[in-house]
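Only one chain is included here, represented as structure tokens and corresponding to the form predicted on its own.
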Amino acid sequence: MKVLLLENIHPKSEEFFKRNGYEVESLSGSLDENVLSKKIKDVHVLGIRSKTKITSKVLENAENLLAIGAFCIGTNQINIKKCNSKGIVIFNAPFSNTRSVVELAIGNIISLMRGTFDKSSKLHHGMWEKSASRSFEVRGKKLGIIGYGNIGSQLSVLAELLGMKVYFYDIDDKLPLGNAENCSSMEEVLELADVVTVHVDGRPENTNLISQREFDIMKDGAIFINLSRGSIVDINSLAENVKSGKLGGVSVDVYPSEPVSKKTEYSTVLQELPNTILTPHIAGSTEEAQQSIAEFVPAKIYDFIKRGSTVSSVNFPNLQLPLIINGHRLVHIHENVPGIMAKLNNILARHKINIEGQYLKTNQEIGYVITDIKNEYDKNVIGMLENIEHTVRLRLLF
């Protein structure tokens, strides 16, 4: 089994795979489409972070690829539909860097409310700006959270401990934590909040979720924070609202386009704007978070390859599977259409192969069947199962 790890993934991941007998190549940067298309041909497991794009072309060349590990939260850099059609399972780390993102959000809220970033920059240039003007405590202020998932809800708890009043909106019905209030619309949150922070994913419908219309709804002097996805904010409108004074401060960690290498010079319309904190996509980048991710993702991939379990998969139906002793495990991945189970079991029955255990789960696109059988079986059965119409991939685990 060959593993390719890109984008300087924490060494704990490489250690895990090597300890379990995998051949590992680890690179510090991402690879462009053409280079990765050539390199991926004999790779069984691919590990990436947010910069590597797993396109249809890359996947067409992934002849042996079984699993992709996204060592981050988001997976919009991966062509999931194409992975489904090739039976490639995807795992990510939706919880591992939650605390890191939340802590940066809290730190930036305090810094922007106090104006410390601008005062620090001026002092570096010899300007002593000692003033209480436009410097506020966060206690008693209203925090508006758009997206109340893992990050938004944990931020809610910590902000409330600081004395903030929390309002949130999510497209799904979410149970409020603490004294947070669930608002009926995003507009209601924007109208109420002194600080607005966005924590949604990068799905296409979230593109420009926050644009001029939303900035117009916000309070004059409101603080705005985006640590989620660069595509969700109209960055030109954001810049104009800082320049006009409509927004009192901004913190941005993600951008509509980002460089593939840290050596690349980068520019954005937000540079040199007052009370604006710009960070290079580091909200989840702490030693603790990266180590946690490097332990979580490989373990999920190993469990999938070793015994077929898909718990925490992004694109496959989630199945937790027991160990099997003195037998074989067949993994059948197919398009989710009627009749596949009947055809599979009919083949086994015709060849007098008894089923020791069988597990099926489906989602909208994929059917995932695990069948445990005895040691002795007709080897021709494997080819027959592979030839069932709508089969995506068949694996014999042991």
The other form holds:
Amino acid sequence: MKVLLLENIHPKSEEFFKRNGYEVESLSGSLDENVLSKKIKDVHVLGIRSKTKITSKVLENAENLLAIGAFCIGTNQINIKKCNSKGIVIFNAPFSNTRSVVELAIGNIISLMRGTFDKSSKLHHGMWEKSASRSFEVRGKKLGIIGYGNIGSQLSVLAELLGMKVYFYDIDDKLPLGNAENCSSMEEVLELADVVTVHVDGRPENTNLISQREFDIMKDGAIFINLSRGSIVDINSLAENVKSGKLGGVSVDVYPSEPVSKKTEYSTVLQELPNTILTPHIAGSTEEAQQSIAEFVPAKIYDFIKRGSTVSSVNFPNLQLPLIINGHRLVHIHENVPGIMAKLNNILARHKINIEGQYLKTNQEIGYVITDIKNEYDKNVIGMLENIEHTVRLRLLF
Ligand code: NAD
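Given the form predicted on its own above, I would also like to look at the protein as it appears in the form predicted together with nicotinamide-adenine-dinucleotide.
Next comes the full complex, and the chain you just saw is listed first.
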């Protein structure tokens, strides 16, 4: 099987695939639609990060592609609908860099509360600003977390260890960790927090989730942190609230539009503002996170190709499967319409094939059936199963 890894994926991934007998090509950059459309034809596994766009045209040409590994968290760069219709499974690394983001958030909360970033910049320019004014401990302060998912909940734990009092709001029901308090609305959190930090996902409804109305609700002098997505905060309104002094400090790692290359000169309305830490989308970028992603994603892909497991897949129903010792495993991927199981089992019954084990899981679009059968079977059934109406893909694993 051929693996194509793009965008400088950590060498651990290449090592893993090679060790397991795959042929691997690794490229440091991304490929554009036309080049990738040609290159993809004989590829079975594609590894990308956030820059490579997996468009409908690329997927049209992906005749052999079984799996895409997104060596990052987001999967917006992939046409998921098209992957579903072609039976291509997508895996990502939803929590490999969680800890890295949380550590940066903690570091920046302390930095902003103490004003050390500005004081350091001033000293670089010869100004000795020795003062305790507007410099605070984080102990005993109220941290408001909007979005209590992987990052929000981890941050909650570490912030409590520093003596902060944690309040959070999530649109889903979440178990409060430690002594954190679950608030019934985002407004409630904004109103009481000394530090507000946003860790929601980038769904369209979250565009400009934090705008002037939300800044108005916050305490005067509140610290505001966005390490999640650029689209979530109205950046002009954020800048105005720093200028007016409504916000006492800001840390931003993500922007509404970000440059595609390191070389591009970047400008944002947040530059030159006081007590404002700007980082170039690096909250999750650490050596540890890169290594963890490079171990997590290939293991999931390998498990899928080897035994059909789809645990933690982005687009496929999640199924954890046992190994079988003697026998064969049929993987049938179909559009999720009624009656497919009956048709499949009918064909097996007519050919007197005994089912050793069968697993079915569906999501809104896809039905995923694994059928384990005995060693001896009539090979004609494969074609018949493939011909069942609404079949997307059939694979015989072993
Ligand atoms: P997650 O999916 O585990 O958590 C997101 C949480 O936000 C979920 O619990 C969801 O229910 C909640 N949510 C969504 N909309 C909400 C709303 N309007 N109000 C309240 N809660 C809402 O995601 P995660 O892994 O914790 O990541 C959080 C964010 O951080 C994502 O946007 C991700 O893209 C971003 N991120 C950025 C970096 C970086 O380098 N800057 C790195 C990793 C993750």
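Positions refer to the first chain, counted from 1. For clarity, every value in this text was computed on a predicted model and none was experimentally measured.
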Looking at the two forms, how many whole degrees does the smaller rigid part turn against the larger between the two forms? 11
